[in-house]
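Below sits a lone chain in structure tokens, taken as the form predicted alone.
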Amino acid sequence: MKIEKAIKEKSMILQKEMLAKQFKELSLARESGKKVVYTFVPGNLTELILSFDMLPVYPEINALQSGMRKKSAAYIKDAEKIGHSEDVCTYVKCDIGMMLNGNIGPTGEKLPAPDLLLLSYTGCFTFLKWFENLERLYPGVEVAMLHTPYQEDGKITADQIDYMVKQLREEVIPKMEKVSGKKFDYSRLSQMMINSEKSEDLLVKILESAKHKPSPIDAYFAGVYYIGPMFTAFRGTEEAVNYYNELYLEIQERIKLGLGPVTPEGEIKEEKFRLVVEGPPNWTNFREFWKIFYDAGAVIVASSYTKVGGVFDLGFRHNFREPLESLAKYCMGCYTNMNLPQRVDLLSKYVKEYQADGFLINSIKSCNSFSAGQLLIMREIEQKCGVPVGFIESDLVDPRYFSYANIKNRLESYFQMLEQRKIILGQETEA
């Protein structure tokens, strides 16, 4: 298959350059004298790292973009040979692979090692076995370690705000303290927060800006580069209020011309589907498997994987009177640590707010957080919202997982189906 060059929106630009400008600060990490802090998405705990001055890093992050560059294959066939499972979650392996291989992040600079393993995990068990490698690749290395209740009864209670809260003052900033050389500012921090709130207002702003017809986003392949800055190094930064502002002019400008979303191959001229999607993306394959919904015209107008560092859009925003009860709600509020019920309600409210023509699921052979329950969700959808459901199974990382032939055909069959059933609904419309 020919590939031709990208088109990018400004937007995309944007986010590569701050990225860029991360992996460049974490290169030169050593020589300034900054610290660094490996950690995870879901849960993260941004401003607390960079109110301490330190620089995060994210292990996902780092095998994504490595899948993305077609890196990924090599990594995880390195860690395969030194004992680890071909069935442990390829974003594990991933990030072992290239560790394995001298630590060259995705833009080519080596990344540093860290001064702190901080592990705040939000739904994903697989997380602590990732950070007990972390720590023999890293022999003597500092870990802090924020336990995040389960959602198990679909509510966030005062006990358990209260549990997090003594867990970040006991354990965590100590050690953030101890690492940095710095005390703790209460502060700064609150400030801080401001930023965040600011950033999560214009983030749900943009997400929710697909429920015009045509939408003017993609809120899954495109959504990955929106919520970039929000998920990773920014959130709490004046960069990032920038970055979203510019963001959500572009787009308001996109509804004011009625235009569609911009993908690699172009824009989307007529939006022949609208479809919420449940599932991480491909990384292997990103712009092949993106190009399948450009090719029939389909458009997601919702997806949970950019839920997966918060659900800003229920209405929770970091409070800057309460910077460590917010800390804890926000790791306790994310999606993969919300309970089946709640995913349930939560992709049922997107079907039907956003009038979705469909609902599709993208299994993860190697991501229990994810693919745990998907079955039981696409019942449900179904029985709940009366559409089309789909199914099609992938992997992050591992392009062994990940076939061309057997998605297209399945997407195809599925948007057929949905093709079929606009006829029959517009027909008895007419009736």
The other form holds:
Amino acid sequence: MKIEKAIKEKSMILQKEMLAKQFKELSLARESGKKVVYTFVPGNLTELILSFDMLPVYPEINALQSGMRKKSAAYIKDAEKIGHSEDVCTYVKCDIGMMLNGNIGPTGEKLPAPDLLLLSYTGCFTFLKWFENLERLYPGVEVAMLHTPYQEDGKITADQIDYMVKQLREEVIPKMEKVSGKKFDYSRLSQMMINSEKSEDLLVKILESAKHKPSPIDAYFAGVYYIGPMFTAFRGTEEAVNYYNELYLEIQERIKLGLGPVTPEGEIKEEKFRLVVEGPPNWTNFREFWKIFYDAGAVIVASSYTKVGGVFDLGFRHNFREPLESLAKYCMGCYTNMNLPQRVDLLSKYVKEYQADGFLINSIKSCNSFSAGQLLIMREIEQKCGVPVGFIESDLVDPRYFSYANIKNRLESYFQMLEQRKIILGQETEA
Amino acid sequence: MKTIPEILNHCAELSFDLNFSKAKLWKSESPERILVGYLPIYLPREIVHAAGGLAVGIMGAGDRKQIIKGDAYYQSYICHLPRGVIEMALDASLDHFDGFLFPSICDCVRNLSGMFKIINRGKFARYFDYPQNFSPQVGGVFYRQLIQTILDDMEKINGVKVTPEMLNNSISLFNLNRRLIEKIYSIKQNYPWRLSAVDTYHLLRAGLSIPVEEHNDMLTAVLNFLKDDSGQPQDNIRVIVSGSFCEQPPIGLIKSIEMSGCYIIDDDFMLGSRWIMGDINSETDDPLNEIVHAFLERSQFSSAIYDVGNPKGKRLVEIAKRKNADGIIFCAASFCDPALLDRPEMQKVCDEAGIPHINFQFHENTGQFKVIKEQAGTFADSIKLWA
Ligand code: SF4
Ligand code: SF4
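Since the structure above is the form predicted alone, I would like to see how the form predicted together with its partner chain looks, so please show that one next.
The complete assembly is shown below, putting the previous chain first.
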């Protein structure tokens, strides 16, 4: 146990150090002359940004951090004071509120203003509105738009790749050259992708370790930490490869010892239910939310949220031989850029391959990209997989929409339903 | 020959015939005819027309249909429009439609395209992903490919291969349609009492479910009538209504605004019909190219298009000034991210330009207008008082 604990801590420490360094660099960006790019998590162009020695900032990450640090409620109110409706995505309002309050980042240091707004709006139309708002708040800032076509027909077509590569060549890269004052270095970008591929291989193995019984990880609550470096500023770096190597070793060790996931409340001793979860988590009450699952012995073995920055388990890898094409394919392949039938297929595959006992949706008030259509998804999964389905509602960062009692009640009834089904299935097997 | 009241009554019926009987009747008259339903906001209807089809605008169920199944498909915090549309898809309303197009405006409409695929409605159901890149060699090429996909979808159904002549003919009919609509709006700009906002609304909305040729005849008749003076000018203020381009406000809401002392001299209710500004060249060997360029270069501003370099607030203020509007009413559907996220900036620009404004939120099936009427009335009074 002692060894296991020490190993676990190492990957966490590594990630913490990586983040601290990143935010330090950001706070010193003006002094160091490094240019700052604001961009979004899904379908991000991290390798490309880093190849220009620029520093990426992800407003969604700031918003979720504000949610976890209990600052989002006040930020959202401030955005509403300047005219934003109660009805719209709270990530946007939280980010605008943070900016109105001095743009202090998660480590307490001030975040620099953007030199470039890189609008790669993969899988969410609201991103577009978000950056239109930011552009007004940072007058004169350079904007680069990368329109990522939706996989409306359930596939990525050659025409779409061509469109995206042309945008990269004619819009995004020239803007980056202008802002950074550097020439585009194709071979540097290509080299980074070798690291991306290594990390992606490891992340897939890590997430797929949940196929073991008991699962050594929680692929939702803990999963959001595992995807951190990959979906943000580190993909394509040596640091990310090290981090994923370390994490992979720790998980191998857990499998060897037959251990369940570690949670903030301690280790899950008995895996009672294996669940697949669709939708982002709630950040304002993250720990309480997780604890409800911990108390019930419910382990999330697969989730769609850990695929918003790439569905690598379907086979995609960044490819150093065709870096621009693979950036295009990457952007288009992210989970929220998949059409509804594809999402249903993926989730059903998870239920089956991870031998889940149930399928649960956490529907987020803010996020139409995820939420519109989820009730139909739920029915389809129920029909296709024959497992009990559950549905709860919350929000990402607006605490007004997290009702602990309500969610707890619903989940407890759901777990009871799973329990009963297990008993019935057990009796049927015996008979 | 119908009288003007008869035409307008007919338009009112057509606007809210959620069974689209007229369109279905039109289709039944020839085996080659196809119906393509499309959601707000814009579709280059010329391409459907040229392929022997009728593009039918599906603007939601409004307050005209009881939603029984639709609510079970949508959470309470999603706007109302898609639940009415899915209701129509689940009952017989959209039977006989051959295909559906979902122009890119938001993720609700985007995901609705996938729902249509899952519930298997139409021979095709496509998200129509307008380019956000406006260079002819980049976004233009992509857009042309999109249009070609739809032409191929339609050809598979009725075997019609669209020629440049056919497309040129369709373009000229829609050019006329846009010109007639703009003429009506320019008369309303100077003589708003000649045609009420509700009649104008019905007149335009009716055009979404009948052949353009027929709509052009109606518009021409109404336009001829509007050229002569009629009605009594009231001491009303002149407003522009902005933000209701997708989910439509109930007729009662439009009526309430006018009854509270505001002439609606411009609006974006039927934005799709007015999307392209000016004519599209209809005398070329490559009409598809003209449709593409018109979109890239002459689209009206909207919440669906990223507006770097040509901000929509500025464009709205320009219209308000050109049309000599006294104020702007921002009127958006609840939970409509595209409209609501644009609002703060639009309001700020109005403030800077000294244009008074108020805002409402609505659902397409809102039934109570008392508060809105009072707010609009107070707005009108304050403008009259301080003007
Ligand atoms: S709508 Fe969803 S995906 Fe889009 S910015 Fe908001 S939370 Fe993110
Ligand atoms: S009303 Fe707004 S949110 Fe709803 S479907 Fe239309 S554009 Fe989307």
